[in-house]
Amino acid sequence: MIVEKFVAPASKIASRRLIVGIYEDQTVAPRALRGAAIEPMITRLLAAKELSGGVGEVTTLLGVEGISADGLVLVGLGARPKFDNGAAFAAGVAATKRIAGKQRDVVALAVPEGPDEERAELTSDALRALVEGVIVGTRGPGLCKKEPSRHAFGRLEVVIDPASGMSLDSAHAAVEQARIVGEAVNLARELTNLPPREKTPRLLAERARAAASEVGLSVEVWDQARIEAERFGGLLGVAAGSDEPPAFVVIERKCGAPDCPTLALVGKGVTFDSGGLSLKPSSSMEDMKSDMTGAAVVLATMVAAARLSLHVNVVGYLAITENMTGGSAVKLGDVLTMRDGTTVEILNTDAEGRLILADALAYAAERKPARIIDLATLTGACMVALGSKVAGLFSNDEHFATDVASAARRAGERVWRMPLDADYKELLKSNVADLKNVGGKYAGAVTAAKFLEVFVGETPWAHLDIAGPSWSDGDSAAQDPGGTGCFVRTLVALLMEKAGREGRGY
């Protein structure tokens, strides 16, 4: 899709349709629409209240007099004081995903106002988000459809107002780094919702390879032989069950500087998860060819990097298996020795992510990066502790941790700081082995980012535990069904926050 900057007054711009926020508590018409005819009605609609401005809130009005375009689209943006970059980015899906089941060749976004009245324009961040969420709205996930169910426009046309004050530097910007992030969330979620058998850890790879090699990124594929060679026990173990071959696959952006610092993104890469031998209820099956989104985040995130041209150096692992029940899978009871020689007693198949992330934070950690983060579907008990919306946020390092909610904030995604005390290792001492890969009834979510900490050594690290927010279960006005593309956003803003202030990386 073509996305394009205008400075001109929006009800000028001919288009097929024209986005224009409006507030929830907004008494008078928008900015965008003053002077136009139909000023005086959507002020009167809303001073009555006719026009709801609450988040995603959507009305479509046609042949509006007054307006180049064929149709107005209002879409809330909230109550002034709660709007933020998740607001932005929901109100920017909410009126694509109205309007982009029709084929448009053309359609304007008027950037709105800033909610604080002492500061007229949009911040660039809220730009940015709100950009972001119209490109993803492009996108449903009817991937196998005989027809598609949405349409990207032939050109999005952003709006800026000449009277309202916005650095036109900054705009754009914002807006080219919205379409780069934007189509980056939009591949993380195209290969969450691909089925099983067209993602298998091989077709993964491959596909993880063409999208890094096609930006200019560094990329290795491990077969089979070099995982054993590489003594990955973990992830030999849970993929023992499987007809299919793991992978792992080790993809570079540097920056040049030869002091310049690394951050590792490691992702949990399950293209499908039967639970192994401790078998999961059919209906817990449905959704789990998502245990991969861990993987496609960071493939994203690695692939936005490098588009951005982002000056930081940065290496992504995904750890890509199926976990299934063949005969040769793994038995609880068994033991396996991890990467770093660590062994661990197998006592329940369906804890199989961590067994591979253990490998790949323990590799990731001996080639000494700054900094080291995961992302993986891990445990519905993170689920159950803060629900589908919000992710769960560990750490070994105060200052990293912080970096992190920060970056989420500003990306408008959510993250909740889970404890990571000592004692919780005490959950996960086994009778055979160094380790079991469980801690018992309670504390799931921890006692599962206990047991990764062990692997990362003295390395600043954080985990997030994405079960929740990495998948919609229904549809709404802002989310489609299906895979989300979670946190890319926010690690782009991690990214761009080392690479734009230290200029020198992470």
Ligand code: BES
Contents of the next structure:
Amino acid sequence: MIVEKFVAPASKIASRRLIVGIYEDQTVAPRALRGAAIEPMITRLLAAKELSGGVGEVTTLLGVEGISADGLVLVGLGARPKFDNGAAFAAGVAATKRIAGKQRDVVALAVPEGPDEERAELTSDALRALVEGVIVGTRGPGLCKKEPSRHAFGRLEVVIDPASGMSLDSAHAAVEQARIVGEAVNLARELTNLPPREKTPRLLAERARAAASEVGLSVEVWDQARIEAERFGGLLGVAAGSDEPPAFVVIERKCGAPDCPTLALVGKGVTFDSGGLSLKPSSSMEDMKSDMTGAAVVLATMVAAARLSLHVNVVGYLAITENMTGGSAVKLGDVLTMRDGTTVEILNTDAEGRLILADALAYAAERKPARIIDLATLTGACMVALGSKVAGLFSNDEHFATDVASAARRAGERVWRMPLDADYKELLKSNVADLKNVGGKYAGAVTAAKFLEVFVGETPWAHLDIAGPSWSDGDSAAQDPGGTGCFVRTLVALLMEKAGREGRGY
Ligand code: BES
Ligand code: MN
Ligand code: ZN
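Could the form predicted in complex with the ligand be given as well, to go with the form predicted alone?
Let us now look at the entire complex, which starts with that chain.
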């Protein structure tokens, strides 16, 4: 999609649709409509609360006099004091979902006024989030439909009001970044939405290779023989139940500066999780093609980092396999030896994510990165604890936990810190091996994280359990059903922050 920037009064832009944001507590028409014939009517509707401005609420008016666009799309930005980049992103998605059902050659987006009545202009971060939302909204989950249900706009024109006081340079930069980041989120969503037979471990690894090399990242795809040579007992054990061999992908971006510290990103890539012999009930398997979201998000973040030319050393590891029930599947009571020599008694083959991550984390840690962050659709227990919108954040390092939480806040994505106290580890004691792969009945998200912690050693590490936010069951105004591509925007925010430190990299 082509994205252009204009400095002009929004009402004068000829387009199919003009998107204008309104705040919930707004009592006068937004600046973009000042002086247009419709202004008094909008003001009346706002005063009468007929236009509410709740986040993601959309009202379309067609053929409005004095507006050069064919239609005006008013989208709610929520209450001014609560406005953040999450609200901006949601508004972008909601407005676009309403428009992109048909082919539109030109759509204009009026940059909203800032939430702070004192300071007239929107921050460039909020503009970025809004445009990211627009890009994400142009793509739906209907990958396999005969007729596409969503259409990217021929051109998106971002219209900056000359009176807004917004710096044009920063607005231009924000819009360019938004296009790249929005497309990265869509890449993660698309991979998640692919049917499992179209993303077997080898196919997914090849897609990762193609996407990474296209943007000049160095990428290595390990086959079964290499994975055996590297003694990835967890990944091999999980893959044993499948006719498809596993894959391990290493993607690297070097910033070039000497002694530049590295951030390692690790993603769980289970392309279908049947549970293995500890078989899931059918209804719990319906969305288990999404169990590779962590890997998709890591890949998408790497692609975004390359396209944004971020000055960071970052390396992505994707651990990819199916979890199936074939005749060679791992059995309960089997013992697997992980990459670092730790032995694990398997008492539930559905706790497979931690086994493949154990190898990936141990390998990542051996290469001495400054920090490691992993993303995994790891436990249903995390959804029991936090619901479907909030990820569990676990970390062995206070500074890093704070960094990740504040990056999430800047992106408008939601995390909640969870405990890793030492005594939870007792729940993973095995009679026969160093560890067992399941804890007890309670604190399932914590025992899973405690398991992972063993394999990072002393490396500062954060783990995001994204079982909830990775997938959306319902179709809402501001979110499509299916894969969400969650936390690509947070990881990019984290990398941008580090890249901002003049050549110091991560
Ligand atoms: N992939 C699942 C976790 C999951 C559940 C993700 C629901 C998204 C939605 C994971 O591999 C799993 O099956 N975890 C088990 C762990 C248990 C056996 C200790 C779970 O959560 O039930
Ligand atoms: Mn499982
Ligand atoms: Zn799983």
